[in-house]
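One chain follows as structure tokens, the form predicted alone.
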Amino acid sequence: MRLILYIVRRLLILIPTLLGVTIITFTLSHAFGPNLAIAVYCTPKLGACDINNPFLQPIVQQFHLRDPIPVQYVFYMQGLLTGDWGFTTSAIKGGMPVTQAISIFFPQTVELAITATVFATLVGIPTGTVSALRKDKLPDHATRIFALIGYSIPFFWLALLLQILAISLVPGWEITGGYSPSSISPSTEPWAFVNLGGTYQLFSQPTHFLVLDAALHGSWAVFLDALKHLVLPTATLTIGILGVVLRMVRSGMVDSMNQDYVRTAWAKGLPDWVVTRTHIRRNALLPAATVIGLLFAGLLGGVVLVEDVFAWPGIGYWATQAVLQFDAGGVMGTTLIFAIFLVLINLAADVIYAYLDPRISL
């Protein structure tokens, strides 16, 4: 019962958080006047991109651009709640609704974030365990140096460095994009693309993860090609967050090793592996679980530069294009989806932590 009440309280906190995000993004996006808000709908055939242009009056009336900013925000929120998140032209030629762009680009970012988080967890937990058990010895010093280097290097610089290394060591390695047009096309693999007004965009079926979908369809050439494109951006993100996971596991285990119940377990003559696995690491993973969840949420919103460097067809790349093209709908849509998943994953991490440690929900 206490856990349920704790979850309800956390859910209620999410409401003002998301409202604050929408207020900030909407106000900043409309701070330069209505002409920027209608810029995505302008074409050379319509003439001047101005609020007084007679051809743009349906757009002006639809978004109430002649009304004060607070009134426009109320109608914007009404559109969000009914599924109308606006229009974006930076996603694809000709433009599309923001919700459709999110459904196309966001799975690519999730694929990247999941892969990096899984690898960082699988490597960080055992490495952090060894570092704690060999405290102040050579393995500990080596892992601490690696961790410091890992979370000190900027993502974009590490991405460029890995690209240079890949070109030097493995000539011909694919360093940009999510797939090679020479190995996959809409005519040969129609399940991997969606037709948007004559333009084909990567949107594989049924999971929207190209590597997994290629395996499900038995297209092993596409599977290997997609896997090659996934290696470098995944390695960049993994190295970037691995240091945090490693250090959290190590510090948690060192703290647990000094507790009375651990000393008692050793005094009882239990094998070292039993004490380590059952009494030390299990409790040390409590804070690490929360941190891993937050790192995953941060990757969903923090892969913008990595996706831009690798031209990865994800929501981060779309967000970059939206900023460069002054696409207010794209900026607000990507910012909001980042915020929603950040708070939801934060909530999931808090719930898991409260389940593992009931004292948190008191």
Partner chain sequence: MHRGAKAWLDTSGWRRRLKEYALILRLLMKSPPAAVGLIIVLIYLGIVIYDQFWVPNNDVMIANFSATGPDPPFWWPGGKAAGGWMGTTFPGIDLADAVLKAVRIDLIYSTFVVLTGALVGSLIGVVAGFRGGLFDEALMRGTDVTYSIPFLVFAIAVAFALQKRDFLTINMILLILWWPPYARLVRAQSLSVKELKFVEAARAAGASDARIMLRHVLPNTLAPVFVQISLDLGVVTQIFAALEFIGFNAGNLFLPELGNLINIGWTWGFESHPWTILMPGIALLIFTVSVNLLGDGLRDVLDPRARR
Given for the second form:
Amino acid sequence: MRLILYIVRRLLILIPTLLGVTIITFTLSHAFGPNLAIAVYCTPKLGACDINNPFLQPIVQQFHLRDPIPVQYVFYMQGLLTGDWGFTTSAIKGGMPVTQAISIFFPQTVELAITATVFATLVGIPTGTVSALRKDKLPDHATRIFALIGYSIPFFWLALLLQILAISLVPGWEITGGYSPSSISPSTEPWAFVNLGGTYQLFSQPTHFLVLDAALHGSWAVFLDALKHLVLPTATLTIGILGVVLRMVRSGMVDSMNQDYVRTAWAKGLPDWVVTRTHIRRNALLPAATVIGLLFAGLLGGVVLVEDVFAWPGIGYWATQAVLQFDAGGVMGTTLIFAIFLVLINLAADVIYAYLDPRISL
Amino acid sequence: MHRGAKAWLDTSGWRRRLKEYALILRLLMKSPPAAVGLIIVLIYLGIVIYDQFWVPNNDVMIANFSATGPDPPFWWPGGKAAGGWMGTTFPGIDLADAVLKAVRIDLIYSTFVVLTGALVGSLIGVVAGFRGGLFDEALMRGTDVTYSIPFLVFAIAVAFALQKRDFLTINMILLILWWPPYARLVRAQSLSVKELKFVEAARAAGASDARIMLRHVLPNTLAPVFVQISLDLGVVTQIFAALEFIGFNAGNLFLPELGNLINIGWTWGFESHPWTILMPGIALLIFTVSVNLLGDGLRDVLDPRARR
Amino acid sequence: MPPPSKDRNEILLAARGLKKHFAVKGGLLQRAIATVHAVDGVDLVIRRGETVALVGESGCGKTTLGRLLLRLIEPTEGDVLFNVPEDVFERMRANGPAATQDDGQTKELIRQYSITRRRRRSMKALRRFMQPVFQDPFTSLDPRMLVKDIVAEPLLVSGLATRPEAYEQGARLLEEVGLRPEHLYRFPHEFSGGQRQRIAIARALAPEPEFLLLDEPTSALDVSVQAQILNLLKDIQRKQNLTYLLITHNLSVVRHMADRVAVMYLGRILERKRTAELFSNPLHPYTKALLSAVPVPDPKRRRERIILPGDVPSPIAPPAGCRFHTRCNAVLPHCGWSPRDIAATAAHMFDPSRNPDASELPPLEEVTIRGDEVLLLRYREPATESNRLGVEALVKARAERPEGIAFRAIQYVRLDGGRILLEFLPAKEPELLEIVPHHFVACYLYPGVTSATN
Ligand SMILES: Nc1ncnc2c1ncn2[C@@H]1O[C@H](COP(=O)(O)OP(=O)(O)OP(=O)(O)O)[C@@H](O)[C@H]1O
Ligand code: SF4
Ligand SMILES: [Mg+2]
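Would you mind generating the form predicted in complex with the partner chain now that we have the form predicted alone?
Complete assembly follows, chain above in first position.
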């Protein structure tokens, strides 16, 4: 019950933050002149994105683009709340509304983010534990060097490096962008092909996660193909955030190993694994929960680069395309959706922390 | 009695302060990783100085359009002497030359960005922490907002609004966006430092708020700032490279910049010429690793409690 | 505004009705949810050249009072007067202690001598005359500054000296406090606690002040060093004719150092007197209890040790009336008993299910406190006159018993729309009055002490 109250309270605190984010996207898109503002909404079919273009007058009126800035903001917000996030020209050939593009691209990004987080946690927690327990022994040194390189290495360069490795080590591996339809016939449901800046990308129903969908439909060829495409992007992100996870887990464990109650537990003669599991790790993971938010901020930054290198059809790839093609709607939409995603992740991290830590009065 | 005092008055306090810094350096060198980090950073610094003063045309890569193609370094399997010790990239650019020039540009600009951010952020942070009130509240909420947008995405959006995608724009964006972490760091520190009694003693002595903030509170918040500066040098260099890499090289395709070099290798088929991305990437990686080592070492020496 | 300290008037520093309330913030929006009455109406006089000791339990507001006197924090109410001639002060005092009664003329005088009403800028000129020495020498010196800069700072910021002069002065000061000039070029962390405290004293002495606030200057130090520091302070006082306010827990230090003592409890001063007389003849029950804990040199005059019952009440809600009444062993009915003191007992006593003597009353539903004077009892059915008589009888019976002192403060038992209302004597705080010449006590035990009006 108190947890629910706490969540509600944290949600209330989110409101000003999200308002702030919309003020930033609004300022970036509207403060530099009306032509930039109108570019968020205009579709290429209507002609030049100019405020004097007669075909665009309904948009000018709907969003009050000739009115003072504060008035414009009100209608910008109204648009956001009613699902009118503008029109993107870069996401897909011919363009589409931003919200629709988000529904297409977002699942891919989530897919990468989640798989990378899961792998990093699965590998990071046991390895970090071993490293702490064998402090200053060989496994510890190895882990620390790996972690150091992991959080120092630039995401985009790591992505290229892994490609080189894959090409030279795995026979027949070639550089491919995104989900390529090469292995399946495009006619069957539930797949959908979308022309993405000239190349076709495969999207699927109902979960939007191609690997899952393929398994659900029993299309093993698609499943394998999708898996193959997932390996390198996931590996890049995983290695990148694994460094942070390892550091956190290790230093948290080392700190709590030095606590009196842990020494007592050892002195009592409890078996090692009991002490580790019940006394040390639980406390060590608390600070780790706080950095989940930070981790995700880094992860989402990395997602942009990784998606770019692998032409992975997610929000990050779209964001880069948008800025390269001067697509106002795309830039603002991706910024906003990244911010909302990150803010919600931070909320989740806080809630987990509050739930784990008995000392926090909710 | 006064004569004895006079003799001491002739020295300014600097000799004593230098001794203090030398002590920090000695402590730092006691930890092998930190020592390695420091030495590599100094080597990079040497490269910067050498490039700055002894290399002509240090802000442009020398292309050779008549070259046959990228040559591997001479020690590469099948390498030729023509490749030099880092190989060449497209179009006929000698990587050894370009990477060294790129190191200079990346380091100078990232240092500039980080130091400006640290200076501006620290000043804002100390005022917010010391004065509190509405300014503080606004700062915290404002930085909350900047923290909720992934940095790279934020930079993309600002670049879009500015309608430019060149190296100078990247610098401008970073200058605008890089102070909030420092403001929050110094603010949090100031909150505890301002409760210490020497602040009250200074007030009793008649010191103004400005003096208290600048002479007493700020200097006592700087240890974690130095650590952060060291770590951020790596981060900002990476951001420069990342932005150039994803296409913010529009202004100057021949700008010697590590991300730009990697981008060139990537666009022209790195899978058959791996050295074109390996060389600049390794230069970048070694630098970030060494500033991270140095930063961790500094944290242990300057700010032992904050070890994470 | 008269130039401060030009003429050296008798009363160097005085507090008049001084209050400092801190807001306790909490909740989602960090709003003020309670008030700490840290200093709650203090009158204090410090004469030129004397040492006044301020004693009291931890948390009673001594440090806060000291900070107010130097105007390191702004008072919520009241004034700090600086450098007042005796006759002017008498005139102010003739008007009574409370600011609310001041006539126009007094107000004008107060404005003239008050440092708490000065503008911040003109306050700066006064700072040099009063300097603090704090308890903890480990946080009172800026760790990033060389000793020379620490000691020179008061001179430099108040423009009393140029930089070379200030450093030269610093070297002289270090020798005065028992350090060497070459210590100027060291950092604070290179010194021991006692040496650091000497540096803090040197800094305080730098602008040639007239008043030093010594806030537990030795309590963080080793016992062996404490005496050295105290003797140093005494020497300096004699040489420079300084005035001290010495805050301490240690009554032996008081006896060694102070000319007069002020005893503080929960934000107020309960007794003020010359040191020797205070030790030989304490009047206030709280002072008696405090002193009983000190070993007496003369074994024939061994005192009974008085242990105070209970804890110090919270300064968030100090007790009504005399704020010591919850722990006093000599309480009177009008010491300030209020419904708060008996609410818990009442819930038991007037409930027929818990107290057989109350069996005639209907079941007790609710006990409500209204203000400092009224307690309301609500029964399951509307109370009748006979219920009222029953309650009255219970109150009377309880009041007869020795521990029933609080019930003696119940003035009336009345019916109030079906509820029974117990009304207490008005709770008023005893005023700090001069019982014997130069001996001020705030306690109803002594004739002439009436209730203060604020
Ligand atoms: N800045 C502040 N904000 C809120 N409450 C405060 C503040 N300063 C002091 N208090 C409260 O005021 C009361 C008096 O504190 P003060 O430090 O003056 O006591 P003290 O007599 O000096 O105690 P000690 O002997 O322990 O030093 C305490 O309850 C304290 O918690
Ligand atoms: S007024 Fe005197 S007798 Fe009454 S409670 Fe206070 S100290 Fe005790
Ligand atoms: Mg105190």
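Only the largest set of C-alpha atoms that superpose within 1.5 Å between the two forms is called the rigid core. Only a predicted model underlies this, so the values are computations on that prediction, with no experimental measurement involved. Numbering follows the first chain given and starts at 1.
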item	value
L65 C-alpha relocation of at least 2 Å between the two forms, rigid core basis	yes
Rigid-core-fitted C-alpha displacement of R9 between the two forms (angstrom)	3.6
